[in-house]
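Next comes just one chain, in structure tokens: the form predicted in complex with its partner chain.
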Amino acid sequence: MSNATANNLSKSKLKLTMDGVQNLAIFAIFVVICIVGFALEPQLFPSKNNIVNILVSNSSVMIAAPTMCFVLLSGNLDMSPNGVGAMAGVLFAIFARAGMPVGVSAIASIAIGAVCGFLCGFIISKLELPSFIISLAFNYITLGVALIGAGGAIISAGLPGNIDDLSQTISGVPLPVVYAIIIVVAFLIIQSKTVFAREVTAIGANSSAAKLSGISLVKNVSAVFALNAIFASFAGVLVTSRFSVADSGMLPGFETDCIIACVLGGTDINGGRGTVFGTLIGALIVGVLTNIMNMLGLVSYTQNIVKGLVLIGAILLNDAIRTKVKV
């Protein structure tokens, strides 16, 4: 673990780091999957429509996965994106229905999501409780709030007509994809340039060492969870805006999808290792795989089997790279 951090810190441009090897391997797999898709459907797969389709349907995961990567980097797990996202989406619809401007209601609902995430991270780091179970409790609570807010049904009547402003398609480019790209680029920069990312990685690699060297666990872990909640909420708001409907079950299995994207991208679930770039490729791999399976006519529940196998394969591959490859 400490080796990994040391590697990260002494990243030189000429020498390939462990993360570099991992990212290369993942990128190669991504290319292979794309080639397979191309071979199966030479006309359909590379069409502009299909590519936009993959990106749009994958935008929620691409928006929340970089912060999930940070959560995993800090050695924690967040099971609450599903609930927090649904709560934010439902609150967004309620605020908009009550006559608040769309932008303001989006910001208000995301702020409420952020408070939940902050509380979750604060409890985890302050009381040193396992993140998995605390975030699971928050998932229950937020999902329950979403259910109560929507009254167990969907909210579609009475929403203002301009609610889909946030997710329009401007000259052929859907806004959710633009947001996703901006967020991923922002987090690529944050990971390579800021002290915050280093501190989070240090906490994940060895939390007691990080603490003794003066890194605040409470501050960083709370921030990481708040960030993740912000982007999960944003994803929920975008889904609501895209379909002009709020439903408490709008993001089923969202946390699993984000975690799978991170793990596929080489993030260590024990913390201390992982890259936003790898996570992006992981998310794209899941998106392209889903797209190919859809084209082959596999139904969503059969795709779960493939997802499970991919998850196992990804973890084994990461382990193999970490133990076998000497850099």
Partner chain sequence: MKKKLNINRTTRYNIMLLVLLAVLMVFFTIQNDRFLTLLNLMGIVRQTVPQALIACGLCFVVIAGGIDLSTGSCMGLSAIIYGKLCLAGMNAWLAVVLCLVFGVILAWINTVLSENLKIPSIMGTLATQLIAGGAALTIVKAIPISDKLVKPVTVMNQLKFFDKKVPLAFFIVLAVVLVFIFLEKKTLIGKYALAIGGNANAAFFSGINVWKMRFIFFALCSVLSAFSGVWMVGRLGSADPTIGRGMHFEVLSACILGGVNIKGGEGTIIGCVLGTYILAVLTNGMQMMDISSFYQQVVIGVVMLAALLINQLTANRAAKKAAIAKAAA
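Structure of the form predicted on its own (previous: the form predicted in complex with its partner chain):
There are no partners or other molecules in what follows, just the one chain.
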């Protein structure tokens, strides 16, 4: 092999894609935030208990954000995870209280959530209606079901003693964190290896061209909304399991948290660009930032201001990379 050929191969291996540049930038920001946390609280921040607390408190977002990334990649928005997750959590408690085994109760409630998600995506894609409005309508519907199921309050009495089986620990690691890691790894593989992921991205990049090339918008959009509902439902079930209480308001702002994680991670809200890896880092940035602000004793409304500024900064960074960086 000639030196010129070797050099060309070396250069081709080192060449970064736009998503690669974005991931490196967002990961660097995450590292800087962690360094700040360590500098402010050198004893507490890096402790095992604090790290586990960050992961557990953000496990719901880490579970549902990868599929929200796929929804955004398709050029759509899903505003229903809050309602779908709450409905699944309440149904899980109702089924378990009625004597159904905990595992079966979880599967049944997640399946009902999946049906809602599929219907939402099918209506959006088949009738070509705006995803924001239709998914918001489904959010209201499912929240209503959750409120009715919980009697407008919470369900705590009569639940089986083993309802928390889904949220126990394995070798000191809480199961919600284990689930989150497995799901993230699974969707990293799905995004990099499957035709489904490429078709979803193509739809978001140019839906007309995707349709002309034979890609089914109805099938793919219905699938991503169903997947998003499945993992939002799973998150709701886990919250009910963790606290042994089903609350119709258990996931306030859940859909917003998932979208923020995706956007922070470089996912284009207009579709066609983004990665599950970036979404994971985005979720961790929100979690670590919140943890630091809690340690500093900042009140919630001050934290909201900081999160808003960080989100604006992320959007500006994404725009700068997209328009100015050449790869």
